[in-house]
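Read the single chain below, which is given as structure tokens and is the form predicted alone.
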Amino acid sequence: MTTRTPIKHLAALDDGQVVVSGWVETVRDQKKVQFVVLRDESGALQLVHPRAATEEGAEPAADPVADSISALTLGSFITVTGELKHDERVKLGGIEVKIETLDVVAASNPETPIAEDSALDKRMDWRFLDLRRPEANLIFRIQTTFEHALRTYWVEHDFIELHTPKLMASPSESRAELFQVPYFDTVAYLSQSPQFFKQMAQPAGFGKIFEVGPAFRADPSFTSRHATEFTSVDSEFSWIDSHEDVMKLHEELMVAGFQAVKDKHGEEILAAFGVEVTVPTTPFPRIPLAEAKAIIAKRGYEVPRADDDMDPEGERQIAAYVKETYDHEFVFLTDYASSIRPFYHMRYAEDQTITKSYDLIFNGVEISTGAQREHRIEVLIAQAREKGLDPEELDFYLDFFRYGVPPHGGFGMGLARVLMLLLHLTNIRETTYLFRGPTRLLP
């Protein structure tokens, strides 16, 4: 038996005999011929099958080929013989294949629960209908594209590859947003990102590390942004002098996984999403939060939170701003308030109320928080202290620094809300393969 050739690889072959295999798109089933578009992983294409013809008056002939097209339902997956033939005039990729025999290997209900219209949350709970679409094919192509090119930039500037526990005995972040788990006879906490572990490859003179890996997040919220499981891009690294060599890194990386993005899938984005890829120049424009503030409020938006934090407005608002001023997509809003930054984030030494951090804004909204870690064991203990930790009850982590560690920094960055906006749509349900937020564990 000839061996099945993806869709995507029969414009290349020369006129003649294939295998095909894919799900039933459409169905023309007309009088004289019908027609049946295919699609599998790769593409779609259009299959033909002329009717037997009978003589006027006379029984019809027997046809099984006809038979089996006119019963086939919607979803059904099939595999065909037929004759490859190249016509210009077939819009669907001008080529078509004769069919000569058909097998249904599986055949699908006859009523699909989704159509095009559903609701997002009726499409996610027939997620692997919803995944046939091809645009949703393509987000996963892209993601895949992306995910590689920041892994090669990594992996050729020496950086080590780390896959870190996602169960923990005490908190990576704080108290707050917490799955805890039984673990035989103790409590266990889903990891909430990777910090404690990545900083701990410092000391173990791994220098520049990262990981690409689940973080976890009981956060009830249901935003457009938020889940409760998401894929956290990370990176880690030594011998840093502010968190400026962190951001540098970070725009770096995020230039490399536009320009293959750019590169591979430009001109299918392009025709789905109706979105150019843009990559962006270096450096990011970079902008205090203060000034910041100062910036939008001029604009006419004031930040409505009792907490030094910008909001998703404010975020949008400065968006605004960058692109109006700079033409960028991207901003680092810098130096927030160590009110608001967890107990590991570095102070200035002139400011102890400002750390060395930032926030990633890409189409006015927020993707990755960065900073320089503190590394002096004794201001880790006093600012653990102010933010109302017990440093015993981190004391697995702060051993860390006991024993020599270098000035180190890094970020994590949801994956999910990157791929969400440099497609422009409207929700990280449609950039996650299986979304979990506080309603949702199936399917």
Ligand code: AMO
Given for the second form:
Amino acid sequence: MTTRTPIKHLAALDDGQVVVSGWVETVRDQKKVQFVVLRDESGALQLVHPRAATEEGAEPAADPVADSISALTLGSFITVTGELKHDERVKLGGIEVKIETLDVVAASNPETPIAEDSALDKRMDWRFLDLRRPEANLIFRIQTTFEHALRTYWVEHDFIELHTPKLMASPSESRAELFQVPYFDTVAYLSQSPQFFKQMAQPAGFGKIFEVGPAFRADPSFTSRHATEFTSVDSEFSWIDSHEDVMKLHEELMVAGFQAVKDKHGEEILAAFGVEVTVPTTPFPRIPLAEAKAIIAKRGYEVPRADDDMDPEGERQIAAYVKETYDHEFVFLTDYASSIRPFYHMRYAEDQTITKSYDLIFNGVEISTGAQREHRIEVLIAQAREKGLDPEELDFYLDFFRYGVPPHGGFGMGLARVLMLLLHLTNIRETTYLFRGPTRLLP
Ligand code: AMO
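With the form predicted alone done, generate the form predicted in complex with this ligand in the same format.
The complete assembly is shown below, putting the previous chain first.
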């Protein structure tokens, strides 16, 4: 292996010989001097090659490096050895490398299929080229930092990491949005959520668990925030008194994640996206859904739904209210109506029409759902029946509650949505490595 130096480490080196590798971003092929901008995963660097001088009227001197540069196609991966020189006149970081040898390791086709202004869908067709943009690279470094911070929090608080199966014998959320796959002599369903199996860890005596893994929804919609496969960030833990305990964990996790992102990438995010990362203060505002609806009604927005749910515009409206009133980017909407929540949500003892549940809204969009779970088997069966579910089909799940189970709760959160809203982007396609939608299975 060549001992290449990542570009971002060059500035700290003294002038002298270096090896750099990356892809060709631009070439300026001038008469006297040639410039190449080389990019790798860490940054961009100016390479320079003064052409060999030719005496007036004489044959041009042989200059194989110049010939290689003239023949370079944009996007080709190359390795260069040369002299590093600090020179503050160089706009790109105040350094340049004078080329001694240039090796084209893998040439690119001359025509690049996408340009900076290509439509989103076209960029998705050529995602591996689209991802060469430094902002795209940054998104996934931010994701790494965010996930790492959450995981560190969980590990330090004695949570166990699980990987629950994604092939299931029954739906994990509802019959809607369900992918069915042939499975030997029967059919299987792709997991819509680790819901049942993260709950199973409670009667298993695990106490506190988390999972970051794929979830599948056969959602035919083409919104900017729905995918048919997404990464779900889940946690579930025992011995809670109510969903308040779940919200407490949730907000502490968000603070840990945002603090780490701000510390490590705050300046880059400001430069690339024009966004100042705000580490949220705790407690996040909490507003019962009915109250939230009254607040936005006063602002002139009536949620146009027949059921008791909120709609995306309502979420934006309440987020705007929270921003104005509390200067906060997050809000927990709590106490959703039982009629619109899954059978496994616990209801208030004193009012069966509302659940001990919440949605977390960030910059106007739902990023998460959480709740205390119903752990009393008779109540759970009654609630399943009320929702039109067949308790026999759910028997494997109901068994979890027949041999002792502590009160518990948890949440599920869409990772790509968090990143999208954090960076003020308008589409989760930008913050998903490879997006999957109703008409996208490639690449
Ligand atoms: P819910 O169905 O609300 O709850 O999903 C939780 C979070 O997952 C994300 N999400 C999606 N992201 C992208 N594309 C989709 N199609 C999609 N669907 C959902 C959202 C959403 O807030 N089992 C419960 C969670 C729990 O109670 O623990 C559940 O799945 O960010």
